[in-house]
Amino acid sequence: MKIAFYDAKPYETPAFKSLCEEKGIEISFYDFKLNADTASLAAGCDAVCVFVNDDVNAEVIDVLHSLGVKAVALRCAGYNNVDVKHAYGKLHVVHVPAYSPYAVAEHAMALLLTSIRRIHKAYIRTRDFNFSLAGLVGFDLHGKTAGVIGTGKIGKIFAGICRGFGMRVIAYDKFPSAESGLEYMPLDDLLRTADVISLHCPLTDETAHMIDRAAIAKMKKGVVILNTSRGKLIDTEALIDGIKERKVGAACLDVYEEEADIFFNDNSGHIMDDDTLARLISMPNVIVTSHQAFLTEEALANIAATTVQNVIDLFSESGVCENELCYRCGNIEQCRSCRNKKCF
């Protein structure tokens, strides 16, 4: 079995290399992204392994299919960068639904605490032996209301962390979890009520720009917005205007809607061409990390183990992989029949 591994980073390749050697899988690492120009390098491979910013659109899928590639293995949970509908009948698509939900939820809380207690500013000051407390006044989380949008594994864990701080937790999800014990309410009510709003939902046509001007207008003055899911859940220009108008008190972002050619790269020696991101980073009440929330030792090990096992399962005698993304019924993750047999 052969795998072409795109957008390879030095912190993730050792685990994959070790596992593939152990399982007798030949793997080729490429440090550039999969797109229409680089797809041809997968010739002779059984599968391609991709990450969040690889472009697996219809054109790329057709090229891969023509080369004899049979599967796309996402080493992440989200799949908005893959045209799953077009892949049906051509390429099997698998993902890693849960590598370490604790990693992402804990990072979201780390961003929140850093922001509201001005830890990043204090760190910079004390490095210069400036021990003044002026401008470092924060606020207690205890007694505040956290609004969690999306209550999958990550959202539920983040909700639990918030409860540990003595916060009231309210939630919105298109498919509420009855056994979660969470206080669900309509999205508009959550936006009006929450002091802190954290996004933990996938990017779909329905959720794209769910935080737009209209949504921000409904929020409390001084609301803190967290996003550790997908950048396009937020209309960035609307967010910037909300910050400038003092409606949004702070924004903590691990993702950005135009991150594909920026994040995961060292751009410190270059002029930032993206004026929108440059404006965001320049704002004193904005913290941006570069899609870092997943990056723990535990998560990297789980991602490698699950991705390799997904490929092995697909090419086994039964061909059954519980993490296959199916489009047969149009329901993708919830298609039960695809957990009992191949999607096609």
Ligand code: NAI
Second form
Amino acid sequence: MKIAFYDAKPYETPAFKSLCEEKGIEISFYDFKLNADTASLAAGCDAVCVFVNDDVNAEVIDVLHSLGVKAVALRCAGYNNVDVKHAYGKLHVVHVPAYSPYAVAEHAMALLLTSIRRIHKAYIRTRDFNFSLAGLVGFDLHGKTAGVIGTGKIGKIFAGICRGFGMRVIAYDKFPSAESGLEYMPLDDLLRTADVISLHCPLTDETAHMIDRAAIAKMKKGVVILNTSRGKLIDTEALIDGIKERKVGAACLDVYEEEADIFFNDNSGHIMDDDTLARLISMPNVIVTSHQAFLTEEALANIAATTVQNVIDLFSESGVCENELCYRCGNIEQCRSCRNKKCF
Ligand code: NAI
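Having gone through the form predicted on its own, I am curious about the other one (the form predicted in complex with the ligand); can you provide its structure?
Whole complex next, starting from this chain.
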């Protein structure tokens, strides 16, 4: 079996390399993204392995299909960058549904604490022997209300962390989980009530720009917005205006809607072309991390193990992989029960 691994980064390749050696899988690492120009390098491979910013659109899928590639193995949970509908019948698509929901939820809380206790400012000050406290006044989380949008694996853990801080947790989910014990309410009520709003739902046509001007208008003055999910959940221009109008007290962003060509790369020697991102980064109450929430040792090990197992399962005699995504039945993540345990 042979895999072409796109957008390879030094922190993730060792685990994949040793696992593939162990399982007798040939793997080629490319440090550039998969797109229509680079797809041809997958010739002779059974599968391509991609990450969040590889654009697996219809054109790329057709090129891969014509080359005889049979599968796209996402080494992440989100699959908004893959045209799953177009892939149906051509390429099997597998993902890693959970690698460490704790990593992401804990990063969301790290961002929140950093922001509201001004740790990012204090760190720079003390390194310059400036021990002044002026401008560093924060607020207690205890007694405040956290609004969690999307209460799946990560959202539930984040809710638990917030409870540990003595916060009231309110939640909105399109498919509320009855056994979670969470206090669900309509989205508008959550927006009006929460002091901190954290996004943990997937990016879909329905959720794109769910935090727009109208949503921000409903929020409490001084609200802190956390996004560790997907950048396009927030209309960034609306967010910037909300911050300038002093409506939004702070924003903590691990993702950004135009991150694809920027994040994961060292651009420190270049002029930043993206004025919107430059404006965000210039604001004292905005913290940006570059899609780093998943990046723990535990998560990297789980990602490699699940991805390699996904590919092995797909090419096994039964061809059944429990992490296969399917468009056909409309139940994209759990379709096997309705179609004889295989997607196509
Ligand atoms: P999950 O699938 O366990 O939970 C997602 C939740 O969102 C579900 O409860 C679902 O019912 C809900 N949902 C679906 N559509 C919705 C809608 N229209 N409105 C409100 N809620 C809706 O997913 P998980 O593992 O908790 O991950 C959540 C997201 O976190 C992923 O979709 C991914 O985009 C992001 N993520 C970010 C990472 C990072 O490094 N920053 C790493 C891993 C995931």
